[in-house]
Every structure is written in structure tokens, then in C-alpha cells.
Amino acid sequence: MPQIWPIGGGKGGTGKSFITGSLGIILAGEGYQTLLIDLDLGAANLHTTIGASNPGRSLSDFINKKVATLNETIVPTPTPNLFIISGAMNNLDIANLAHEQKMRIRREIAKLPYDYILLDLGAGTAFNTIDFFMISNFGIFITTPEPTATENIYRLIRSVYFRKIRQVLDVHHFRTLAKEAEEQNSKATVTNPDLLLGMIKKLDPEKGEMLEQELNTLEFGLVMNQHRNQDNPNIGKFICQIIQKHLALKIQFLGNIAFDENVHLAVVNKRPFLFMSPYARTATDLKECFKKLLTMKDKSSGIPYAVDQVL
């Protein structure tokens, strides 16, 4: 069974595709059979960050049933062991997937014969982004030091948190319990998730305990991208502390990735940054991030990487 890493960000421009492509290249360089899937629906550009040309196939071919399996849309990249399902040729209306289409993609992803599958997701809290994030109990969040980006990443993580609650309780039961909780304590709302969860456990101890157990299976990593010397190096750790306090989620700060103008140059030239500037500070930061990811895997004994049981 593949280890699936959904990768998302709270807003555009944080470097999701750059991080996804770079981690894929590092994994492939370590000998792992690695697949990248561009699920930034309607704004796909992952292929550019890894130096791949526009493929002859894309995710749309599977969605529109031009091919029978998702495996038929996979194409090799210039990097050995690295493959991609591109979104470069997707139709614009692909951004509005029906629920059954998303479930079909999720089921197919779980069947793919790779060591690692990295999902480059769209920015923000759209349903598509959250639904694909829920394919795995592990995920990586990308942000930058700007206040707008850090605020949006918290909203994204909170959205994933509540989607998991709704998945466990079902929408109707969640709404009923949330309404009762707010009636008993006006502050027990979605803006105070820790208090809301406490009230749910009080109102329905059995459901509350089941929900708490499910939330404990989630584990995340946070990357602070485009970090400049003048930026506070501890912002990422502070964000993780807030999330752990208010959402009681396991999240580890994976590190700061230094800003480098050559990243833009690499994209313009359609060359992987890690190949163009292998000894740059940013390249070193990416490799350190990769080491922490593997450490998380070893500590968790693979549990956070298990594909969701609904597949």
C-alpha cells in the first residue's frame, strides 16, 4: 500500500507545487518509486517545477472516461523513479468535481503501485482540497511568514479538522450535537473547536470518545516556505503550538525553507531547482525537511500513512 502525502496551503503563492515537486525528486533520488499527482484543479502547474514537458495525458482523461484506470494517465519524468499524473491539459470545468468523481479518483489512487504518492492540492479551503486531504491520515501544510498566509493555514487545518469530525459523526449528527453544544455554551462554536469538542464529549460520551480516537490518528507536518533572514525563525513552531493547543492535533514543524530568487529562475527555465542549485541553502533546507518527514514515519510506525478506511 502506498504512503500518501497530501500537500496543501491556505493561499496561492506559498510554493505548494515547488515543495511537492522537490520532495518528489528527493524521494526518487533515494530510490523510492514516487508518483506526483497534480490535484490543483483548474490551476495545475506541477509539471513545470520538475522540468517535465506537457504530457499527452492528464487527469481529465480518467475523469472523462477516455481511459479506464488512473494508472493509464501516468507519465514518466526526466528524473529516474519519478512519475506524474499531470493536470496541465485539464478542462477548466474540472475544478467543480462531483462527489462520485472525487470518490472514484480516491479509490484509484489507493490502488497505484508506488512507494510514495504526493498530492499537490489546490489552495484554500475548497471542498475539493479538503476531500482529497482526507484520503490519508497524514498531510503536509505549506505556508509563508506573511500574516495572511499564516492566518489562512490555520483556517485550512481547522477545516480539515471539522471535515474529519463530520466524517466520523455524519453531517446530521454533527449539526445536532453542535447546536446542542452552542445552546449550553454560546462559545462552543466552530471558532472554538476545542471547547466544541469538549461539549460534544459531554453530550454524547460514546460518540465523543470515538471522535477523539479518530482525531488522534491524524498527524501533520508544517513547512514554512520562502523564509527570509529578517523573518522570525520560530513562527512555524508557534503555529504548531497553537494548533496543538486549540485543536489537539499532532503536528510537527518540519522547518524553514529559505527564500531564493533562483527558484523563480528554475521555474522559468523549466528545470528542477534541486538540479540547478543543489548546494544552495534552500536545497539544504528541503533535504532537512525530508529527513524530518522520514523520522515522523519511523516514530508513527506507518499508522498516519494508512489510506482512509472508506476507500
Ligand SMILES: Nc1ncnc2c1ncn2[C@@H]1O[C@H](COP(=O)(O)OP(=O)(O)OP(=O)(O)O)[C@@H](O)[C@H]1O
Given for the second form:
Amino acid sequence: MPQIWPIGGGKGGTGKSFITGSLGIILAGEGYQTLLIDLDLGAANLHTTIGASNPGRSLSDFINKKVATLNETIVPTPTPNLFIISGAMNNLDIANLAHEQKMRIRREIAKLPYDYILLDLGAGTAFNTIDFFMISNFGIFITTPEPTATENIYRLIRSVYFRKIRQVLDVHHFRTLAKEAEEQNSKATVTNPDLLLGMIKKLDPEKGEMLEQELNTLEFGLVMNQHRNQDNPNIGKFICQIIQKHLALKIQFLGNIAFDENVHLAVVNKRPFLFMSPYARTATDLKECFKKLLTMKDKSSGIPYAVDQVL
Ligand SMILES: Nc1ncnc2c1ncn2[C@@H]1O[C@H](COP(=O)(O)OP(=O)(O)OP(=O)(O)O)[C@@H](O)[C@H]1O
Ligand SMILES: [Mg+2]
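Moving from the form predicted on its own, what structure would you give for the form predicted together with the named molecule?
After this comes the whole thing, all chains and molecules, with the earlier chain placed first.
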């Protein structure tokens, strides 16, 4: 079963595609069979970060039933061991995805024969984005040090957390419990998830226990991208502490990735940055981030980042 890493961020332009492409190149270089899937709603441009030209096939072909399996939309890239499913050609294709189609995509992704599957998700808390986070109990969040980006990342992580809760408790049951909890304690609202969860456990111990166990299997990583010398090096760690405290979620800081003008140049030249500037600080940072990701994986051995039971 593949390890699936959904990669998202609260704000556009933080570097999700750049980091998805770069991690893919590192994984492939380590000999892992790696597949990148562009699930960005608006701007499907993942292929440019790995120096691949626009492939003839895309997710649209699967959505529009031109091909029967997702497997048929996979194309090789110039990097050995690295493959890609390009984003939907027509925004409407993916923006209008019906629930059943989304489930079909998720089921198909889980069956694909790769060691690692990295999902480049769109920015923000759109329903589609959050849904694709549900495919795995692991996830990587990308932010930059700007306050707008860090605020958005907190919002995104909170949305993913609540979506998980709603997945364990059906929506109706969740609403009933949440309403009761708020009646008993006006602070136990969705803006206060830890308190709310505590109340749910009191109101329905069996479901509360199940929920807690499910949330315990979740593990996330946070990357601080486009980090400049003048930026505080500890913001990422700080955000993780806040998230752990308020959401009781396991989230590990994966490191700062330095800002480098050459990233833009690499995109313009359609060459992977890691091949163009292999000794740059940003390249070293990306490799460090990758090492931490693998340690996280080892630590949780026995709990593969598997597809959840909804599938
Ligand atoms: N570490 C970095 N240093 C300098 N520039 C960077 C870095 N990371 C990303 N960029 C630049 O930021 C821009 C946005 O990057 P990217 O497209 O990867 O972001 P994104 O989060 O996928 O955006 P979108 O939300 O539009 O999909 C690109 O022009 C890229 O070259
Ligand atoms: Mg992108």
C-alpha cells in the first residue's frame, strides 16, 4: 500500500507545488517509486516544478471517463522513478466534482502501485481540498512566515481536524453533540476544539473514545517556506506548539526552507531547482526536511499512513 502525503497550505503561492515537486525528486532519487498528483483546483502547474512539459493526459480524462482507470492518466517525467498525474485541464472538471467522483478518485489513488504518492492540493479551506486530506492520516502543511499565511494555516489545520471529527461521527450526530456541548458550556464551540472534544467525550463516552483514538492516529508536518534571514527562525516551531495545545494534534515542525531567487529562475527555465542549484541553502533545507519526514514515518511504524476506513 502506498504512503500518501497530502500537501496543502492556507494561502496561495506559499510554495506547495515547489515543495511537492522537490520532495518527489528527492524520493525518486532515493530509489522510491514516486507519483505526484496535481489536485490543485485553480492552478494545475505542478509539472513545471519538476521540469516536465505539459503532458497529453490529465486528471480530466479520468473525471470525464475518457479513460477507465486513474492508472491510465499517469505519465513518466524526465526524472527516473518519478511519475505524475497532471491537474485537471478544465477548472470546472474538478471544481464540480461530485461526491461519488471524489470517492472514485480516492479509491483509485489508494490502489496505485507506488511507494509514495504526493498530492499537491489547492490553497485554502475549500471543501475539495479538505476532502483530499482525508485520504491519509498524515499530511504536510506549507506556510511562509507572513502573518496572513500563518493565520490561514491555523484555519486550514483546524478545518482538517473538524473534517476528521465529522468523518468519525456522522454529521447529524456531531451537530447534535456539538449543540448540547455548547448549551452546557458556551465556550465549547468549534473555535475551541479541545474543549468541545472533552465535552463530546462526556456526552457520548463510546463515540468520544473512538474519536480520540482516531485523532491520535493523525500526524502532521509543517514546513516554513520562503524563509528569509531577517525572519524569526522559530515561528514554525511556535505555530506547532499552538496547534498541539489548542487542537491536541500531533504536528512536527519540519524546518525552514530558505528563500532563493533561483527558485523562480528554475520554474521559468522549466528545470527542477534541485538539479539547477543542488548545493544552495534551499536545496540543503529541502533535504533536511525530507530526512525529518522519513524519521516521522519510522516512528509511527505499525501505523502506516493508510487510507482511512471511509474508502
Ligand atoms: N523557497 C522559495 N524561494 C523563492 N521562491 C519560492 C520558494 N518557494 C516557492 N517560490 C516561488 O513562489 C511562487 C509560488 O510557488 P508555488 O507555485 O510552488 O506555490 P503554490 O503554493 O503551489 O501556489 P498556488 O497556491 O498558486 O498553487 C513561485 O513563483 C515560486 O517560484
Ligand atoms: Mg500550486
